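Starting off, we have a lone chain in the form predicted on its own, written out as structure tokens.
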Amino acid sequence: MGKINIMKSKFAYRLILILAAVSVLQVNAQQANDEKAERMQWFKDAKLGIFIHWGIYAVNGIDESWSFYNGYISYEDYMKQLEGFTADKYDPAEWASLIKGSGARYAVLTSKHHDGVALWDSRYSDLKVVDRTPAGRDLIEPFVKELRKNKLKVGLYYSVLDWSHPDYPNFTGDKKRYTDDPERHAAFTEFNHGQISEISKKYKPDLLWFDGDWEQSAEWWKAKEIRQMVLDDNSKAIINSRLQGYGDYETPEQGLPVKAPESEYWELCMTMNDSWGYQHNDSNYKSPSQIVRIFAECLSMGGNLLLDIGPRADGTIPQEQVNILKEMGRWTSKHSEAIYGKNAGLPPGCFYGPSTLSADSTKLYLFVNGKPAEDQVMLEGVKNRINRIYVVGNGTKLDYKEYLRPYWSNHSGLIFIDVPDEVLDDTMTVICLILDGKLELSF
């Protein structure tokens, strides 16, 4: 009996230790989730950001970095563009004002693309606009100052791969410098981490937008160390997903998700035409209405839109892009209450269009594209009674009727809302439903 009691005691002791360890892990996990939620809150609320691809590729108006990698142009001819990158009409204050006016809450500038040309005065390389181009100065610092002056969050893009660096293994699509060389790998890592540390310490970006991680593994990049280095410099910094699993949010590119990504935090990055950087021969611009419709779909799924512009080599922004940003600004300003700080809207089948929901779930916003058939839109699946329906931006009260909901029934009815011509927005109309409590669905 004594041995049995001792065994029981040991088992109980081990069980207590296991339960205590599990409890600690659960507490730590909850603390990590709470910390991330706090760090990500501004990003979740921001909804619209502006991406800026600016580099020497704007001189000839060709694909950024990929031109020489894919063999469309020789590396030597690509680098000749350094001579034409003047930035002589670059006005950071004008850029920041235009971005703020668009309704964006943050901007992301390419500090260095895959070609390795740095837009700042890096001490780790002489391949930089300060030394090798007529621009002759740090182009990031004044822009960062103007963004902060306008109370916009600062994002910097950085390519972890560098096809120009002599110690990086890949050069072009069909040429490699080496496949396995620990010394050269170590030299490149020192350079790469050094540049990341420079921009992290010098500019203290709110968001670091990494790219190029697909060419190597997390271990090769030392991605865990990169993340820790960034957070050591700024514990509130946000990192995108392109760091081999060490990022904070997903970044679908040039493809609107059919359904929301699994991550709570995500951002669609998209060009206005077909090119990331300035290309004089690319006139295939999306219309402002099309961009707003795509933006509304992102909002409806709880995501952000990072909309790209490509300035010319002299620093001016093409008028087509300016026009789009200004129309975005008109539309976002008018409909701001349905955009910023709002959550994902209704699931599919309730309303044939995008929607958002207020943080307390008592206001439902429906985005109406164009003129609805018979001047009505239909809503189904919502069990709540409705206190009021109005047009966002002008407050006009709208009439509605509910069908297929007898007084004795607890299921939802079909709601038909009158949306007459005179309340329609030229780009996209938004209407708000004030519910009698938190949103309740019948499924």
The other form holds:
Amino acid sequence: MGKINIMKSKFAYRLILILAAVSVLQVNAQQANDEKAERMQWFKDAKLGIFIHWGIYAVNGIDESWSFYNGYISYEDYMKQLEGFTADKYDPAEWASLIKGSGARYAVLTSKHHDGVALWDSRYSDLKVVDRTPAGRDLIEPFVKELRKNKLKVGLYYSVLDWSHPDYPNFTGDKKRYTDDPERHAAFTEFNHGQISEISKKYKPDLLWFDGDWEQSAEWWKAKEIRQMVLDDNSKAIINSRLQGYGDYETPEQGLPVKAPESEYWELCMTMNDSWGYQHNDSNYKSPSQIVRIFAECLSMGGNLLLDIGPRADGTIPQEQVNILKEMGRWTSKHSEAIYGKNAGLPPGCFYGPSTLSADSTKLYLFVNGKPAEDQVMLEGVKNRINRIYVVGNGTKLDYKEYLRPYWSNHSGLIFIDVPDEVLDDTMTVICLILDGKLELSF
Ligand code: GLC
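For comparison with the form predicted on its own, would you give the structure of this protein in the form predicted together with alpha-D-glucopyranose?
Below, the chain from earlier opens the complete complex, with every other chain and molecule after it.
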């Protein structure tokens, strides 16, 4: 009897220990989630960012770094572009005002692409525009200042792989410097971490946009240490996903996701034409209205768009890109209430177009593509009563009719909303439905 009691109490004691450990783990996980949510909030609300690929590749107008890696130009000839990178018409105030005007809330500038050419005065390398190009100065600092003046968040792109560094294993697609050499690896790590620490300390970016992680493992990069280093400098910094598992958000590239990515936080990075950097031969620009439509799809799935521009070697921004930024600005400022701080909209099947939802879930925004058939759009699956429908950025009240909602049914009706020609936006019209409470779906 006594033995059984002892066993029972041992069991109870173990159970208590296990339960205590589980609840400590749960509390820790909750704290980590809260900490992340707080850190990510500005990013989640910002919706639009501008990516800037600026480097010596703009001189010839060729693929950034990849052109020598893939053998389209020799490494020596690629590096000759250093001589033509003048930045003599670079006007960071103008850049920042264009970005601000587009409705973007942050920008991400390439501090160093895979070619290893640093846009700042790095003490870890002499491959930098300060010493090796006619630009002859730090190009990051004045831009960061202007962004901050305009209350825009500062992002810096940094390629962890460096095809120019003598101690980095990979050089071109068919030439490797070494495969296994702990000493050279250590030398490269010192350089790489050194440069990251430099930009992190000097410019205190709100966002670090790493790239090129695919060539090595997290262990090889010492990715955990990189993350820690960045967060030690600025506990609020955000890190993109390209750090072999040590980032904060997903970065789908070029392809617009058809379904929302798994991660709560994500950003589609996309070029305006087919090139990241400036290429005079590439005139395959998407139209401003196509870009707005892509942007609206991102919003509808709760993501951001990081839209790329590629300034010329002298620092001027091509007119086609300026035009797109301006049209984005017109559209985003007219429809700002449907964009910033809003959440993903309706699940598929309810409305044939993108949609967003206010943070308190009581306002539903429908994005109307072009002129709807019979000047009406159709909405299904929303159970709420509608208090009012109006056109965003213009205020006009819209009429609607609800069908298929007999008095005895608890199901949602089928709603047809009038969207007459007079209220149509040239690019994309947005209408707001004020619901009688939080959005309730009938399925
Ligand atoms: C890719 C490319 C690079 C480009 C980047 C932008 O990783 O390597 O050239 O800068 O995507 O997302």
